[in-house]
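To begin, one chain is listed below as structure tokens, in the form predicted alone.
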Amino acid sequence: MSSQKIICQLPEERIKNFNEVSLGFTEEQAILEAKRCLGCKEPKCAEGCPVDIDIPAFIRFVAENRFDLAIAKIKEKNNLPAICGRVCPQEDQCEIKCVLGKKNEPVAIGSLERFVADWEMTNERKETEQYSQSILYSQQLKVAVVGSGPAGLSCAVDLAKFGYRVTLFESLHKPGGVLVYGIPEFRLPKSIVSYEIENIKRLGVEIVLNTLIGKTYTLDDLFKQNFKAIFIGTGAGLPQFLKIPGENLNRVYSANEFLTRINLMRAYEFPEYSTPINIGEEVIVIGGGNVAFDCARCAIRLGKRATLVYRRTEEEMPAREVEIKNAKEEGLNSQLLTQPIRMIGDSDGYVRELECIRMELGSPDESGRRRPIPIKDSNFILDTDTVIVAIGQSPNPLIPKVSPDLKVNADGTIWVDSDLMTSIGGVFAGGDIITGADTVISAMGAGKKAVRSIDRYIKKK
């Protein structure tokens, strides 16, 4: 949160469009916010950053109205600042460690990062393009990166800066992974992702689309194409379901399918884009994370009534506070301490009702949150004609399935050693494919770490 009031679209207006909700700091606001920084001799904020940005330094440059130096300082460590400034949970990472936050609001580090990244786009700086020319002359040895989400993009950029010739393989028709198919336009505009990816291309990274590694090519095929190492960053794109009766009814969606149609296939622009999504008027979203709120807020923008069903209380929700606040302002209804147990359909096979049971909270479980316990004989029915299941994603299973030598953990994640190397020599992995679903910035940190390991591996070999 910030001591400065950030301009946002009014709720009654933003529910009618998919435009970005927050408009970010003005120049004056950014400078005033940066001047709040105490310039601690032993700053704790940087300890919370998974990619090790020198946070005090870039904030000092903002306070001095030297935005060009601020963005340069950020880009020493973070290759996707406009994205991270919008979607990373700074309140749980860098901002939570800010000394000011002990008594007042912490410095709005995320909003300042977004400001300088947006300033760079507005002022069309060309340093990246000039810098890339010197890199291109040195790129000889080939490295393959599989998946163009946060881990893959971060890995590809740093590999190019290390002097490698990088080919980035993406299974879909647009690069960006979860950044383009999973996060709605009102939280992360596609133009922002496109801008960051164009900068990556200027570094010499080749992006090959519509290519599914595991089907189009195997890992062995890539080695035969003279790639010296491979990084797997295919994420956690396998939807999880409740495994209750009725989940195969019509108009029951996984969050993955719903958001992909909305974001990548632009179903919200039907009939201009002929990819409609078949939903009714009463949409129930099951879950309490950011993805669940994304689904619900998309449904609201499509003119539907949306209700969130969550088995704990709001206090235990993993979603960001700002997303919960925005959703409430936009008219989202909630059924808390509620667990679905059955979906009921009509004679045509469409979902019509959701049977639930009330819950109460017991002692904490392994997540640290209080465990939900069913209340006997508390069953009740919610009317609905669309259900979206947003209870999490599992690691993408395709490459492990066709790579018998690739060791996989019990939860489906790929096993890696301390250098992020898998059980196959020269094959590395990072991001959600090794951790399960996590944050954008954590995946980026894994991609950067893998680059150093890949570089050591190739030079040693």
The other form holds:
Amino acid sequence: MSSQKIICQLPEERIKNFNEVSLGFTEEQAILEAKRCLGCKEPKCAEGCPVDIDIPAFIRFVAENRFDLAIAKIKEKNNLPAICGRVCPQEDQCEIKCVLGKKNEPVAIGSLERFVADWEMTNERKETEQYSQSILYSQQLKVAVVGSGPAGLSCAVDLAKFGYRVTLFESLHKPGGVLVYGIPEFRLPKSIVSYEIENIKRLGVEIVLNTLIGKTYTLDDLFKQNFKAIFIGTGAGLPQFLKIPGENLNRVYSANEFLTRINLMRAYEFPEYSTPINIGEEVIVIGGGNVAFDCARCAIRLGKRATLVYRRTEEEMPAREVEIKNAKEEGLNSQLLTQPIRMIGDSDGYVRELECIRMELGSPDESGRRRPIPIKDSNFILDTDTVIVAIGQSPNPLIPKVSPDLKVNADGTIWVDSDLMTSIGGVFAGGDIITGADTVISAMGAGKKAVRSIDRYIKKK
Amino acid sequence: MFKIVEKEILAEGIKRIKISAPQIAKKALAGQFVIIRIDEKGERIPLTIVDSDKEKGIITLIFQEVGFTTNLLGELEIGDEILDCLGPLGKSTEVEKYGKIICIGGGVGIAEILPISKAFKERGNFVIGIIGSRSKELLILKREMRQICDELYITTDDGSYGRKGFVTDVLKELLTHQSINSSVHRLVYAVGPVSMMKKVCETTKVYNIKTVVSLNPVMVDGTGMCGACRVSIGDETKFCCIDGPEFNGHLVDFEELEKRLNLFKEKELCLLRR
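Having seen the form predicted alone, could you now give me the structure of the form predicted in complex with its partner chain?
The complete assembly is shown below, putting the previous chain first.
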């Protein structure tokens, strides 16, 4: 028996819209796929899960047509299954460990997770409601969570379940962090994020928008408001640039700006929505991660030609395989082993050309990937009228900047001890703000871990 | 939601509104700004906090109706609400005691130089104000500036009020005189159109006087996340929203700033034509 084929929007159709690419399993497919699971006595898949979902158990429930029990099993560990089912790199985490994968396709764990989460959305959720009613009574002690991205959301949910009264602060006008400003609609529909956030509110979590901690309130202000502990999950939001000449030319965007305009501000519906995006016809995206692919695929959906410029080869790309495949189907071009060295503009200050140099791969670097080395005198010019720089994000510097007592590492991440407590007592941190840019699920894992530490800290006091 | 509690037309196309925003009012300092979004389909735009009343929980914003969103904002009346308002953002003005300083405001930039002049005055400086606009009809806040400044000079491009000419004409004279009577100006602070700030900096550079400008690039989030507001300061790229909005004027690449401000002009026209 082979893995079930997931129905996707056809490439020629999906490049004309921002709707989700993958349509997910049908009920029949989900059950058939779940029945492929061997139910290993010592399941390797669960070891790969950063939040320790009992994977074989939930899959068994799916196979038995008990989707209600399956979702309950997942939710014991994962607060945002509809999101994780879509954006987790399962192929590097749980699925890679599946024994079936040694000879055939591994069980499609991610797609099954997505299926049961989506099933719950269209069906009643009595159980969770009863659950939330019972814990609302216990919520007395206040804890503040800063940042409503994956780390903050997952931390807030578990704090609420532990019986704390949680206030979640967000600087933007919508909660969700990178889930709403970064990941595009076609990979993660915003209705799903809102649904998960509604669930979180049911647990009693109060979400306060338009509030920038460090400016609107300082950490001290929060303690004065009787918050017993603070969790900082402000993520890696500072866009990195190449620091090459011409990077401030018009139509050179950071991935963050490009994606924020399109996803959060809905520039693809301009002028119905009044945030514009000004791009030309030949879009170059620099980078090889998921963010770079998200940018390129947004550009394609805006009717533009897109070319990815990456300094190594496809093999070293950090992006998910499925996204690389999807992007290729959608017509993405690429210039591999290529390093930009200069952006050249016209007299009005608009980018017109990208000067690059060819690279070759040398010996492996500290990341284990082969290091790209410039080939002498191989400079060449790529014509372009829009460049998007998607080479990574650094930890958000704002809170450390205004909180002198908060110890920061050399790379800008916030220093924490093994309990995720920062150099300030009662202030915890987790997610990209302590690791640098990483996955949604690892941030969620950190958010959960911090809750156990916060709980111990408050009880000890 | 942030309710408009007062509204006043200061000049043709320039309006002053007061908004109920208690927490921002509590924290706001001279030189800082807010990002507002009027409604669900709106864009995020930065506006300088001109004044804040901690007791009443009110902030004052002054804006010129130059684009789609500022026009829409101008149409709102007392009692109407703005959906989102985030702040106070940016670094506040470094208000120190210098001695004799010159505060220059051009056009709607006068709204911004007012709280800065006030802060420097309260710190014990001798504040010379120079404000200018295209014409008498567009000149705002002269009474308020007069109250604060020890000396105030007013110019209009067409000579319909005060002296005919530009703020830099007055500045040049003041600086020429200082070398004669040795009363040294320690700081020049300028806010206004890019071309004005550029000319001010060119003038003060000759005299090697510390010059601070407050920049107004395009912004989206205002929290250091998108980099839309990046400006070249000397050899470095800075994010105006978190590193600014104030910078050493002698290091600012004004030409780049001017070009970057043109990026969305066409789109703006498209919105206005709807």
